Structures are given as structure tokens and as C-alpha cells.
Amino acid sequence: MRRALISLAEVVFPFVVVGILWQAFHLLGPFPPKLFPGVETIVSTFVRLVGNGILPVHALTTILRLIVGFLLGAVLGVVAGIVMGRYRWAEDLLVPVVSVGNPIPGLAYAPLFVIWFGLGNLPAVLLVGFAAAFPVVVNTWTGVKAVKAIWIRAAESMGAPEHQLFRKVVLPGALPYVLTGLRLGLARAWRVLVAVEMLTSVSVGLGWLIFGAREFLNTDVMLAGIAVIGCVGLALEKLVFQKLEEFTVVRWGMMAR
């Protein structure tokens, strides 16, 4: 009980320090309060936006787009990565395309997707999937190639046919890399999505909430929106990926805690 309190205090303390610094800057800094609101304004705006349902609607819409787009990209990426890792022709063909496409920010394709698919959900979801696929492909491919030859030999000597080899050896063997790829892909999807919501002027979504607030210099609304974005991102990492890892690669000793 005491330990729990102490560790809670340890987590809260840095935020208190940052809050005090923020407040000092708010009072003493060069910005007018409208542009650099105090902590109390941000908190009360946050509470008001949650209370009247505005923030939850925007957040849920954004999360839904994220999930659909990311799943699309993840499935595509894992399949392409495995094929590249196992077949030489696919590797020779796809590696150059992927290594040029990967460093291009997903957002740079946004205008292209907009002129092709118009505004709204479709281009947003497609772009998110497209951007997320790259890190997934690269890591899955690396992971499949990093599967120890000795595991494959052992499985083959026990008579494993190709499809079993795939499911029971290659996939779990590559899993640490695949998970890393999915994690990077999700982070990238998240970044692209928020930006796309700003650019393609969809009518709901966290990105739009922040961007729209600019018109009226509502810095407090922007900051409240940013806080939600941070919390959603954190929750995805802690609740989804860390749990997934704990039950697989960490349990198997393939990755240190």
C-alpha cells in the first residue's frame, strides 16, 4: 500500500514540476494568456469538452479510423514481408521499392490520395494503412531472415512440411521482429492519421479538433486535444503491445524485459 503510494507519487511528481514551470511561464513569459493558457484553463476546458461529449466523439472517430487503417496495413505488411523473406525473386523485386518508399513520409502521399479518393474517410484510412505497411514489411522480412537456420533444420529433420514449417517455426521465430514492426507501424499510422485529419478537413477527429481551434485562437482546446492524443498513444503501447510481448516473446526468453 505504502509502496503503491510512493510509486504513484514518483509518476506524478515530474508532471507537477512541469506544471509549475508551465504556470510560471504563463504568468511571467512573453506570450499573452490567450496563446499560453494557464494549467487551470486547460484542465477546465478538458473537463468541459469531455462533459459535453465533444472530445469523446472526436477521439472515438479517430481511433476507429486508426484501427481499420492499421489492420489493413498490418495484414498487407506481414504477408509481403514473409513472402520477401522466403522467396528470392520477391526479395529481389520488392527490396528496392520498399527501401525507397520507406523513408518517404506517409504524409507526403496525402495530397495524392486526396486527389484520387476525394475527402473523407476513405483516403484517410487508405493512407494510414499504406504508411503503416512499410515498417511492418521491413521488420517482418528481417525477422524471417533472422530465423535461425538450426531451427529450420531441426524441424525439417523431424519431417515438417512447408506449411507447418511456416506456421510453427518461421512465424514464431520471427515474432520479435514482427512485433517491433507492428509497433513502429502503429506509431507511424497514428502520426499520419492526426496530420491527415488536419489536411483533408474531415469534419470530426482529434486532428481536426486541434486544427479547427486555430481559427479562434483556442489554444486551450488545442492543448486539451493534444493531451488526449498523448494518452491514447500511451494506452495503445501499454495495454496492447506490452501485454502482447509479455505473453509471447518475453515469456519465451527471446526478448529481455
Partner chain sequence: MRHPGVVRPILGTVCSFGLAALVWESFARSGLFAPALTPSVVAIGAALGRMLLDGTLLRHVLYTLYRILAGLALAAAVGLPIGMLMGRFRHVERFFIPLVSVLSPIPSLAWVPVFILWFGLGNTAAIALVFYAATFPIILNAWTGVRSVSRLWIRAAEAMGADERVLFQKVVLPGSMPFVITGLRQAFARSWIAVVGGEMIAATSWGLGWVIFDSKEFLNADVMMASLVVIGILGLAFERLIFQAIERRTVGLWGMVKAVAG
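Given the form predicted together with its partner chain above, what does the protein look like in the form predicted on its own?
This part shows the chain on its own.
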């Protein structure tokens, strides 16, 4: 119980500090309350939007698009990164393409995806997967290349076949890099999705909610939507990535907590 309370305090304390600083700026800063609402206004708007069901509908729709698009990009990125790291021909072929595509912002592709796939959910999901795949590819490829050659030679000298070599040596050795790539890919997916929800003319979603609130200067609604994005990101970090790390690389002694 004590450890759980300490962990909860560690999570809550930074938000308390930010809330105090935000409220101080709200009271003493140059912006009027309409443009920079206080913490109590944001919280009351958040509770109201949750209570009338508006925020959950938008949030669940966006999360569903995020999950589908990110899983698509993650699978393609991990597979491509592993192939690039294991086979020289794939590395020579794909590294220039990835090096050119990785720095380009995902939103730069949005008009093309709208032209190719029309409006609605399909271009949003595909663009999220496309944008998220690049950091996953780069980090997975780096992780596979970083696996110590002596580990591979030792497994080969003991007669390990290719599938066993991959499953017991290459993938565990590259997993810390893969998890980092997935985190970066998820962050990029969020950025792209929130913006592209407005560009692709979807009628429901956090991006649509935030951009729609901007038209009426409803900054409290905008900040409530942004808070949901942050909470979802924190939940994914604590409940998915951290647990996955503890179950794999931390338990194997490859990473310390």
C-alpha cells in the first residue's frame, strides 16, 4: 500500500506543480480569462463535457483511429526494421527511402492521402500508420544492428537455426530500441491524428472538437480536449509500455528501473 501511494504521489505531484503555476499565470498574466482560463474553469468544463457524453464520444472515436493506425504502422515498421537490420540488400534498398521520408512531417502527406482515399476515417487511419512507421523502422533497424555480434556467433556455433536465432537473440537484444521506436511512433501518431481529423472532414474526434472550439474562442473546451490527449498518453505509457518493459527487458536485466 505504501509503495502504491508513493507511486501515485510521484505521478500526481508534477501535475499539482503545473496546476499551481497555471493558476498563478491565470491570475497575474497578461491574458484575459476568456483566452487563458483558470484551472477551476477547465476542470468544470471537463466534468461537464464528460457528464453530457460529448467528450467520451470524441475521445473514444479518436482512440479507436489511433489504435488501428498505430498498430498498422507499428507492425509494418517493426517488420521492415528487422529485415533491414538482418539483410544487407534490404538495408541498401530501404535506408535511403527511410532517411528521406523520416524528416518529412506527417501532415505534409495529408493532401495526398485525401486525394487518394477521399474524406473520412480511411485517410486519417492510413496517414497515422504511415507517419508512425518511420520512427519505428529507424529504431528497430538500429536495435537489430546494435545486437552484439558475439551473441549471434555464439548461438550459431551451438547450431541455432535462423528462427531460433531471431527469437532468442536478435529480438530480445533489439527490444529496448524497438520500445523506444514505438513510443516515438505513438507520439508522432497523436500529433498527426489530432490535426488530420480536421483536414479529412471527420465529424467526431478530439481534433475536430479542439479545432471547432477555436472558432468560438472556447479555450476551456480546447484545453479539456488537450487534457484528454495527455491523459491517454500517460495511461498508454504506464499501462502498456512500462508494463511491457517490466515484463521483458527489465526482467532480463537489460534495463534498470
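Remember, it's a predicted structure, so these values are computed and weren't measured experimentally. Between two forms, the rigid core is the largest collection of C-alphas that superpose within 1.5 Å. Numbering follows the first chain given and starts at 1.
Treating the chain as two rigid bodies that shift between these two forms, V39 and I150 fall into separate rigid parts, each C-alpha being assigned to the part whose superposition fits it better.
Annotation: rigid-body hinge motion between these two forms, rotation of the minor part against the major part equal to 14 degrees. On a core-based overlay, I6 has a Cα shift of 8.1 Å between these two forms. The two forms line up on their rigid core, and L35 then has its Cα shifted by 2.7 Å between these two forms.
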